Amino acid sequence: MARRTPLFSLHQTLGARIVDFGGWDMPLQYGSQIAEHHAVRRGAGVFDVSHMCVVDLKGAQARPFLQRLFANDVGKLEAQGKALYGCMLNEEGGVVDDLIVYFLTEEWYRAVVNAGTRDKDLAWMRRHAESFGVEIIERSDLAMLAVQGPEAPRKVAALLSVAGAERALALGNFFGREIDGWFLSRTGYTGEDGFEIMLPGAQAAPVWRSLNAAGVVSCGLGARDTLRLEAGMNLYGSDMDERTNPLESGLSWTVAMSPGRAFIGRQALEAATAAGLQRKLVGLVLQDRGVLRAHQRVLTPGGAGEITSGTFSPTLERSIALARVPATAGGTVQVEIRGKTHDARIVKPPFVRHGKPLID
């Protein structure tokens, strides 16, 4: 039986189309997926992301533990509440999962990992935490809402006390803080401004209703996927996994090769770099009519590649994709769609940020 978030009954009441996503019953859409997409780009939308796993990591050796576990450098986390995005890698350099880590105190960090990998991630963390004496606490008591869009900060602030609203609006990008009993972070997966809110599960449905009453549109996984792809953000299991390393997944900026920091997978990444990377992740824009989809072949002079994520972009009104292609690929390539080849142009993601197209 699939898992359900504290908002499942509300999604049914709101008429959502429910689908299985990573073992969870989740809303795909409530009505028009394109309307939900535009609501986030132009106003504000709310997503149920309670299927994501919130994990507290506690202990005197929490920072050294994360230095070993995380390919990004938690040494960058100096200000309380600051967050950092990166990957956990296996010994071969493959991506176990991508996640966000928050620095709360020297003995308390918080991580948010993906829904479909939560059991694997918790086992991986506990396996490596044992020698550091770090406690791994799954916060199954918390629900998580993502309120995204240019109007999202103001809509969320209206639910808080006057002092809480001031503190929330003052949060910098990629910062999180406990405010009025909730943990609010200035993060998201849409390329828009907004908050992700961690709160007790019993409070999630009333808060959702309050946001709806304030004009925030209920949004499902369908719009979340088109938004994140326009923003050039990877999806675990599609754009990277344990068979791919972050350097060939457009995530080299999340790998910190600080001298002397022996994180898991470092030696494999150094060896891959020395040998010369054979593949890279790029953005594609279809030049012809059609829709780019995952697993379509990409033909280049240096060999074939494959689309990892593809969709029709509601903002650009064109088809876009992320694709893993030979490292030498550039310019125009061909994509096989239903037995025919179509021209596509390689571009650097993101395609859209803060509602503005970033490609011609």
Second form
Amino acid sequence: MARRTPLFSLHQTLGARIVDFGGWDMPLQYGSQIAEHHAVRRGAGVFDVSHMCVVDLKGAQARPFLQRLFANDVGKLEAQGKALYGCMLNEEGGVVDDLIVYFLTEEWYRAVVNAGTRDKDLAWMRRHAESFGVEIIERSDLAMLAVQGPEAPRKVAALLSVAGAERALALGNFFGREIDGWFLSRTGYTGEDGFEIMLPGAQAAPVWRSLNAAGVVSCGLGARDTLRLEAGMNLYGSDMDERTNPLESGLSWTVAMSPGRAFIGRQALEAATAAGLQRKLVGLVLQDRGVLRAHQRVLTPGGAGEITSGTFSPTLERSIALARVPATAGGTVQVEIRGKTHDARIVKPPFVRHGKPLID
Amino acid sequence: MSKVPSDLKYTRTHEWLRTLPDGSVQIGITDHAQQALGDLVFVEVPETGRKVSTGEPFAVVESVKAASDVYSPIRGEVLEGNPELASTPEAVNSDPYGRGWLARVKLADAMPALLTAAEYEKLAAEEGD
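Which structure goes with the form predicted in complex with the partner chain, now that we have seen the form predicted alone?
Everything in the complex follows now, all chains and molecules, and the chain you saw is the first one.
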């Protein structure tokens, strides 16, 4: 039996096509997936992301614990409410999961991890938290909505008290705080401005309906995937997993190698770097018509690689992908689609940001 | 409910067939199929002169989320693929029985047994149309 979020029956009422995603019954789309995509680039859309797992990490040793668990440096979190993206690694340097960590107080951090890896992540955190005396508290009481798009901040602010709206709109990028009984953060997975809202499950459906009434479009996981790929953001399980390290996954910027930090996986990453990284994750733009898809072979002079995520980009009206290729690859490569090769150009993601194409 | 024109023939794999005045057979995918696929962004039609056999994948329709084969319901020779779909794949969504046709095929032998509109409507309903 698949798990369901507090919004499941509303999705059905709204005519969503429901699919299994990491063991959850989730909306794929409500109408046209492309229309939902454009709504987020041009106006505002709302996504149910309650399947993601909110975890509170509490204890006096929470910060030292995260210095061990998290490959990014929570020492960067100086201001209260600031968030940091990064990975938990295993001893081999492989990615256990990617997550966002919020600094709420010295003794209270909040992490948001992926739905499909929830049980594994909780077990991993608990195993390492024990010696730090840190408590791992799963917040399954909370629903989570992502309201994204250039008009999203204004639409969310309209749901709040006057003082609350002011505080919400003053939130900087990658900051979160408690406002009017909700936890709001200026984060997302679309490359647009917006908020993610954590709120009691029972409030989720009425808030969703209020957003719809204000012109915010219901959006499913289909649009979420094309938006995140245009934004050049990785999807765990597709673009990286326990067999790939972050340096080969376009995530070097999330690994803080400053001296003295003894995070899990560091030694393996240092050994891999010393030996020379063999692979890298790049963006591809298909030069012909057609659609790049995960697992298609990429041919380069230095050997074959593979597409990890591919789709049709509604904003660029051509196909884009993320691909893991030999470290020497550059310029134009060939992708095999149904037995024929097609030219694709290697580019540096993101492909689209704040509604604007970033590649030719 | 999807549209199922009564003057066409259908297959269990969601293709439709229309016999044209010159005896050639126009083939496309049904309204039910295009709804299930979602927004189409790329269509690959067969080349003129290609010999196809019954049940052979002869076209590909790609939505944002997936690529799907379309099977030739008959044996014969492709007279033409719909040239318009290169620039307007969305015609398969908006007009599956008209501008969204995929190919025209010259039948090699007698028309096989196919589903009537009523039979196809029942099949589509069973699949949650």
